[in-house]
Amino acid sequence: MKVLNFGSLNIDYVYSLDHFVQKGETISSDRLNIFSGGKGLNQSIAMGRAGISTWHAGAIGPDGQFLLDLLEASGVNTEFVRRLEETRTGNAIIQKDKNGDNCIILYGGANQSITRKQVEETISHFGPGDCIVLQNEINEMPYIMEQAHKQGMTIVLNPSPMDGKIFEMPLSYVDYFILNEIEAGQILGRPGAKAGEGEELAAQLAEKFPGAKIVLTLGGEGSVYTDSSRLYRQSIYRTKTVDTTAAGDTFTGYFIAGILTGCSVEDSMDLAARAASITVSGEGAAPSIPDMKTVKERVFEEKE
């Protein structure tokens, strides 16, 4: 089984601040770091470092070669990434506060230059039994999903960043939704959904999409898995938080890796929670994503 991640590749500019900038406010940054990033790249790196056969498809500008070098060093195949000469690589402006929380502004760049020809040529190399992983940081998403569905691929969707484009996608084709409470509430038409409603939101998503499996991440409250027959709740492994930027992407990548290597849902959720816990204890997005050896060898306190 092969995994194709058709997703974003970003350069992250991370500004360390005392607090997030407010309307009309000008503040100084303590530090600027430049990292590789993008939800697509992060998830591919997580899957590559978890040891599963992963191909990344997307686009970069002339400033993005180091992103491909990092993917390849993490065991990810990059033959389906287009190199564009006149378009800048996508980037993100990330504010990180003293507590390790973040807020992010995205610029699409090359991520918004995906063509239907690229989609068709890429997906023609995959078929039934293969898996495609998607986010909402590139263009042509509905067409990608349609072509993947025609090829009989298993479709995993992380609908982030959540916006109106999600509702243009053929969501009935999705086999796995991996999302947080805010995104779940928006898909369900409940934008005011609050923390603590995780199990209810997961159940409602499973009812709305009866053919799909739902993985709902709940931040410090852990995560929930549900499908047509069961619900499972996973706790977190507590650690010192340095940077939460790629925690969700690490969780996604390791959960997929667990499922595709034959692990049970319970073991896959636990594996993902362990990996995400390691990620938040490191700095930067992709650089903080652990490999499988690190995840297996790390000794944690009891999960909460």
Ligand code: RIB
Second form
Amino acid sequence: MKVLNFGSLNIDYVYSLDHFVQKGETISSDRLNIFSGGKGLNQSIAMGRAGISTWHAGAIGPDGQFLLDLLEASGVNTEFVRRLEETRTGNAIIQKDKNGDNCIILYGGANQSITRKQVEETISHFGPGDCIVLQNEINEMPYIMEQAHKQGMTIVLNPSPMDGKIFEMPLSYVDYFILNEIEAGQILGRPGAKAGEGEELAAQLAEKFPGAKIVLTLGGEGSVYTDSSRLYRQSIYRTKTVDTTAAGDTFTGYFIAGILTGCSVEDSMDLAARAASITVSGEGAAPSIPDMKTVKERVFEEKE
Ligand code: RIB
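Alternative state: the form predicted in complex with this ligand, after the form predicted on its own:
Full complex below, order starting with the chain above.
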């Protein structure tokens, strides 16, 4: 069994601020950090560091070689990443406030240069029993899902960041949705869904997509798993918040790693919650994602 993550690779420019900039305001940041990031890359790094055989597919420009070096150092195969000469690597402008929360502006760059030829060539190396992991930061998503479905791959979709392109995708092919409350509400046509409605949203998604398993992340409220027959709730492991960037990506990567290595849903959710908690306690996206040894050895206080 192999995992192919067809997804974004970003350079994250992280500006530390007291508060997020407001309309009409100019503020100075006293610290700029440049990190490896992108939801795709972060999830591949989480899976690689969790120890599962992971291939990353995507595209970078001439400025992105260090992203591939980091993926490879994390155990991820990068042979399906195209190196473009004239398009810069995707990037993210991230404001990080004093509470460790963030807001992000994305520039797609090479992430939006995926070709159908690349999709066909890449997916031809995978087949039934293999798994494809997808987010919403690259182009050609509907075509990728069509090709993966034809190859009999298990499809995991993290529909993030959420926008109208999600509705152009063949969502009925998805085997696992891993998403947050806001994304769930939008997919269900309930954009005003509020915190505290997690279980209801998860149940409604399971009804809308009866073939799919749903993992709904609820921030500080933990997460919920549901499928056609059961619902399971996972708490978070509380930690000092330094930077929440990539916590969701770590959760996604570790949940998939758990499931694909034969762990129960309960154990996979617990593993994912532990790993995400460690990510929250470190700075940056990819640099804060732990390896499996660190996750196993970390002693946490009681779950919330
Ligand atoms: O999920 C966090 C990621 O979102 C960042 O690394 C940034 O690149 C954006 O893609």
